[in-house]
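Next up: just one chain, as structure tokens, the form predicted alone.
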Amino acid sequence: MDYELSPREQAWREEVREFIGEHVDEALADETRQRGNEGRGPRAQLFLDALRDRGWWGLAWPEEYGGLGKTALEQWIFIDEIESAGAPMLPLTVTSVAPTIMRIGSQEQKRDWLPKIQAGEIEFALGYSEAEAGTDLASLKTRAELDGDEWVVNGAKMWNTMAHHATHNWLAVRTEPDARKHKGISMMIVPMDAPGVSVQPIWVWPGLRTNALFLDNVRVPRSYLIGERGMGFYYAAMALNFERLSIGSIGMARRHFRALVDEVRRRVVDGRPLREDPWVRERLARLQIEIDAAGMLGLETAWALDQGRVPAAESSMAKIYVSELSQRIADVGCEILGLNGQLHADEARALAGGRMQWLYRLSPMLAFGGGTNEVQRDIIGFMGFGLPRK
């Protein structure tokens, strides 16, 4: 593939760049960094809002939908611009659930589900993992059984993050008990103010809150399945591979390595400037030729989108590069910023803003979020180089 954006690549970059400048300061980045996944805050809240007034709310829907049509390409350097200047993303529901709704649902349910979300009205947490079934999804014992014109799901889902402030489930339910277990689920709707949904919050390291949520007896109408009943699995894969741009994206942990750089030039160590170590200058200029060849495989994750094909084996190989990066990112951090390097953001002596040990606790999340490093290497191994799966 070629590297070189074309004409109007560059000019759609320069378009988003100058979106950026216009809404983006330290102080919205700042509060999407410390918010981290327990709800937006205002500046955040107007920034989306500003992205939606600009009618890239739907930046990849197809125009029928009242989209913009944008190329895989076109997305991944939006993408990597927003994540780079340190702003909040478009949300899953936009990303992820519309996009499938559009492929899979029936005519009425285009009419009722996708307005609501081009408004802005519905937000989904996605309901996959459970306790014995994260890896393994076709696993799932969440179980929905219709009654009547009625769902009636009956389970609980673990790491269900955003459940504490969406308005909807995109939940995988076993609806053929007796089916072959990656047959027999299905994707359905459920509103997280139906009587029977509750939620508990789950603490993770970095301070970032995910939930278990759980489903007594919760009704909901025939209409909320979504799709073929029995092709859920399916479905599910179908909704992640529209967040593959976004699970390898570099542009997090290239901000975060300007944070370093920038310190690095300021300090003064002994009385010598910190960039004439020939040991850090090693080390940074290591970690830039990683970062470089991150934006090369997200690139080619993109391309291979844009020409018909699903990259499972290329997007993998981006997940787990630019997740394990971002953890060697924090791990030379720390060491050449040494303690102040660890401290929080709020104490008066941090470097780097307290970017190295926040990305030092986020980095283990980043290598199983979106699916584990071990098994993208399995998925790399089988569907990239054809190796036995067993």
Second form
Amino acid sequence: MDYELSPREQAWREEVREFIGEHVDEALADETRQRGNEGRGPRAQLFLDALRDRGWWGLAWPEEYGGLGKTALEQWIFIDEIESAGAPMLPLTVTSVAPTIMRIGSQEQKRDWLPKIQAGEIEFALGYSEAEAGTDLASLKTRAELDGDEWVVNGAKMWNTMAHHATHNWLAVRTEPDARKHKGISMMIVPMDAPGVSVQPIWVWPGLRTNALFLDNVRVPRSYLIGERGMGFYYAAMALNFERLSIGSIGMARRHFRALVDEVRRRVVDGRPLREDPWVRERLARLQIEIDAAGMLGLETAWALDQGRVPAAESSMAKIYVSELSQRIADVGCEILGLNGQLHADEARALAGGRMQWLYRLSPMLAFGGGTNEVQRDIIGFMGFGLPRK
Amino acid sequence: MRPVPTPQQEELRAAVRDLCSREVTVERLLVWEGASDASELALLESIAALGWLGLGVPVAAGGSGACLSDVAILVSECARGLVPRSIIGAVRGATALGVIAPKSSVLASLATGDNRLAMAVDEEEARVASSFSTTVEVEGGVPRVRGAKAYVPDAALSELHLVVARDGQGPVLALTEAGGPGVTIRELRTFGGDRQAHVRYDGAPVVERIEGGPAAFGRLQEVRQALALAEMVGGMDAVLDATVAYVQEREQFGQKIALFQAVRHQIADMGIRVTAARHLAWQAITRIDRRALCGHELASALAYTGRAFRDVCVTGHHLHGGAGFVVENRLRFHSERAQSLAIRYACEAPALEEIAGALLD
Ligand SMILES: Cc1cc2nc3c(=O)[nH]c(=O)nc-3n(C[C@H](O)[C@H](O)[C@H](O)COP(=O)(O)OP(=O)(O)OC[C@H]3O[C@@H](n4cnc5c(N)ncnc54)[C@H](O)[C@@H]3O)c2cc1C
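Output the form predicted together with its partner chain next; the form predicted alone has already been displayed.
Time for the whole complex; same chain goes first.
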């Protein structure tokens, strides 16, 4: 047994760290903080451009598509470093949609879409969820009907997060109304500037914007249906699979935890350094144990992927652990920082950059989004331990 | 024993609920989050006209002379209905002053809502009174307050501040005028949407000194904590009720999500926490009221209720999914209050210390 990174992996980690050291500065951190900690502003865009120039958008892409074909473990190292530095993560267009198109698209579709993605010319919003189709995605109702050489799309999507920036939507639509619900869905690309597309903002608790998307007789060319008709549900699952490593990454939680620890090191309360308080010490130590444990689950997922397995149970374990641990970090953090921890991120004296109260607001979403934790627990039961499904 | 409200208290609850259902709409909550407006003042006036601001103020000072438990019922229902925290703060201020200084000359104006009282207790780097550095000293024949208070709720919208300071002997309580000389108020943006401020007192004249020293301060803390427990219990009830209703409405996979066993278990766990917290809280409130607190029970009630409220909110959010996450959903207002109340009134560390001390020392 061996838990050490290979020299190649070690060198990769160093390379990523060096890049981050050169490109993540106070101004980017400031912008990130002002945008509710994770939003994308002009400096974040510059950072992403720099990543692209370095060829790292194609980190996980196969070499035949101009990618670097990095192993899952190397991708995991990258995600971990980026997230724990608080740098902007690669867009889902690059990490989730593009690899799906590579697997399922026709030659023509790959030729049409991949170079534009690679050049940063287009960006997708992910249009899976609907108001009535959340965890039960397969019950989605937005429909597309063929009319000559065009699809006519009608319906509404909910939580279409990037819609107000995106050039296109990666849309799950029902094209086979008579088929069983999982078999009646297709994936389609819809340009955001097509007539009949409209977007309405929805603001959520952590201060982030998402959107409702309305499609009213929107016409798109027949060739914009990607892959096979009726396979959309499985393609959506495939696209989500490509996000496994990010969803179960402990990087963000570790970053917030580190900010908390730094703040504790500095603070003096009631004339005594906060770090001497036995209660504070115990809480922080317990969280550190949990962060170590959660990190192992992410590592297991990456390793299993590199063995050519589909690590369904492993990635569910990581997702549950990280999402619920984020809630505990936020809670303990708010409590340790006390009244000082409630300042809004844009107050100059906000402790730990206002992150604890922000994580408190964000973390519930980590548990119900990306496949709610009850379903993840079911997956661990039947995929991990062979429990019967019925 | 009678671990449920009296018929009169039930009547009060029903009246508050009725008012909240009419006056505390989500549209207004979103506005009040930014700043007070005419509708918030109108609500304050309605509540004053109903006699609720002065519910716990002695009759001689123009109040109703109700007991602390009755005021806690009022506060708990106001919290359930998401009455603005500034208004709950006005009730808290009038009640607290009524308890510690029943003859105070300003009580009548608090009961009518003509004045509001902010309580300036905490300091930036101090959590316990013995570390406070704000002082009251006589200068030129006039007692004056010097020092800085942090995170003072409603400091800018209150006419009067009750400042916890120190003199040579220990904690002293003094009233100052918020708009008077030597008072500088800097408003803060806090995530709970309440209106806190840092306040500097540079020789602000004391308009009234509250007698009683450390005992009065101790009683003030008990009253604040009792009313905080009431707020937490009310909020927790609202979150549980909303979640129980939502899981019976929301369908996924062709069924109400309430039919998933995993969902039912979470509802059951919320129910256990809420029920236990409610009794611990009301036991502590009623005993504070009767001045019959025993040992560690206030610490225990605060630690348990504070923790339970936050946990119940997290589960409530989880079961609501995206629907509970939009800023318009009432759930998140409760979750903000849960965190904000816990860090001010229900910190675990001192509670554990006190309980361990009761057990071991
Ligand atoms: C800020 C934000 C951004 C988002 N961005 C996007 C996006 O860009 N694109 C997109 O397509 N979607 C997006 N989503 C949607 C997200 O994926 C959904 O919120 C998620 O799938 C859960 O669906 P729901 O909110 O409808 O919750 P529901 O499906 O109603 O679930 C609520 C709760 O019900 C319970 N439950 C449901 N099913 C089961 C079951 N089978 N067993 C046990 N319990 C169950 C769980 O407790 C669950 O948490 C976003 C959501 C948010 C809040």
